[in-house]
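One chain follows as structure tokens, the form predicted on its own.
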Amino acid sequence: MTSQLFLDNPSSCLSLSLAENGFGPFFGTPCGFLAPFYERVERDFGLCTVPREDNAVGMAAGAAMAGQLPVVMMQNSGLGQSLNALASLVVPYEIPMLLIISLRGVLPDRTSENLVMGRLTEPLLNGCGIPTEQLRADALDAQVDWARDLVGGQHRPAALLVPPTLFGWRA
């Protein structure tokens, strides 16, 4: 029921719907497709900025290991440096945790310096083993519901994947 109240704001819908399901701390790193979230994470629920996805992702398992629904969010440049802490740390020892990973490099965002991440991004999750959606404005509830049954439920992490455009992005 969250989306039907903020169908015009996806961003304040994904948040509403992860605190409502109990997620967070909520650790990232900056990005401009999350910018509105990230300011709305930052405003209602708190969010600890830190420099490094590897450090965020490191951060979120001690989170995990605590009993909390840590989300981890970064742009998908951020992947490729968080690669070895999912591999190494979070799949192999199942640590649950939420990635939500901004897809630069897809349509329309055609930058030459993301296009390698924007093909790879699904295909490094799946061959690790965490499992993905991509986030739709008309979905973010059971997009949500499915996160969290994985997280929270299988203990498990999983990825939202965040298209340019979902919080205002354009080319």
Second form
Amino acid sequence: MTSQLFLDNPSSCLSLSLAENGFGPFFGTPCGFLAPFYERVERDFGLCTVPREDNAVGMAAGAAMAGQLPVVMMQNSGLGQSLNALASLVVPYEIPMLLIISLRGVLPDRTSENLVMGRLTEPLLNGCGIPTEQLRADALDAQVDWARDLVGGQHRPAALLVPPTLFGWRA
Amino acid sequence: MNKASAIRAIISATTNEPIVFTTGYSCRIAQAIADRPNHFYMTGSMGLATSIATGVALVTGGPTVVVDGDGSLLMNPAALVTAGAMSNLGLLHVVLDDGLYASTGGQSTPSGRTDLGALARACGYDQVLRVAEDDAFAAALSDVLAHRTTPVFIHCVLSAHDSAVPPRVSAHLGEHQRRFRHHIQSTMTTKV
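For comparison with the form predicted on its own, would you give the structure of this protein in the form predicted in complex with its partner chain?
Let us now look at the entire complex, which starts with that chain.
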């Protein structure tokens, strides 16, 4: 898989790369920033839509303990909803999973209701001890390898953050 | 029936099935009765025991038990929606309903007018049972574990008090999780 392919169609290439690296099952709650990627994963690999993000984290914890490398996709507003699930379940029990979290409230997204969580997303995750990488279309290959090493290799949680325009969103 | 007698019945009726115990006294009581590797003691994240058990059942395809409480179910009824949506999920959802937040001092739960079984049925659970006696609960457990492969909800109405509460879960939580994970994986390889 080449970086050029990622640049042409980041959503299909990211989903394929995750599956090729053994990630799954996929859980999520929809987000406009993630939509093309979310729908691609749903179509190609199956995805369980969960009505609240912390429930998706809980289900992923169960899937991880059954031996999988689960992925949870959510908007960063759902990170607020999920904070206790991360702080009192995922982190202290050392449960591996990959979080893919959109960065609402980060430029060029100026929606007022999202600005606070936009500012808090990385500090919250890092404060929990969950390493983060902000996805870049020209580095997706290496970033999936990074996630695979942490989640699959070191059995730790990790988070890939999705900037507003990565999958085509426009302000 | 009290919490300890109900948990004793669940432990007697199961062998290798993964069991997720909700936060509060359920974990502590289970650990004191028999600390088996098929037990997962969820000491925090109140409300998520059912979500965890759903994730386990989704992957293993086999029967998985969650021991929930009325307070924790009320905290996260969304978990019923997800489990109930999966018609072939081998989830046995037991709710031990004492009407109290027992581990925070015994405050009443605001469920006086809520029909927990009807909530589960409305979310798609295939079978909903309500029991108030130890014998009836034991019979329901053995029947469900032997025959059902769809989400089943057993509402246990507790009326007797529990005596002394056993000590907190003391295991290192990472080690505890890996014990459960290893158990599931070792029993899965013998299946299918």
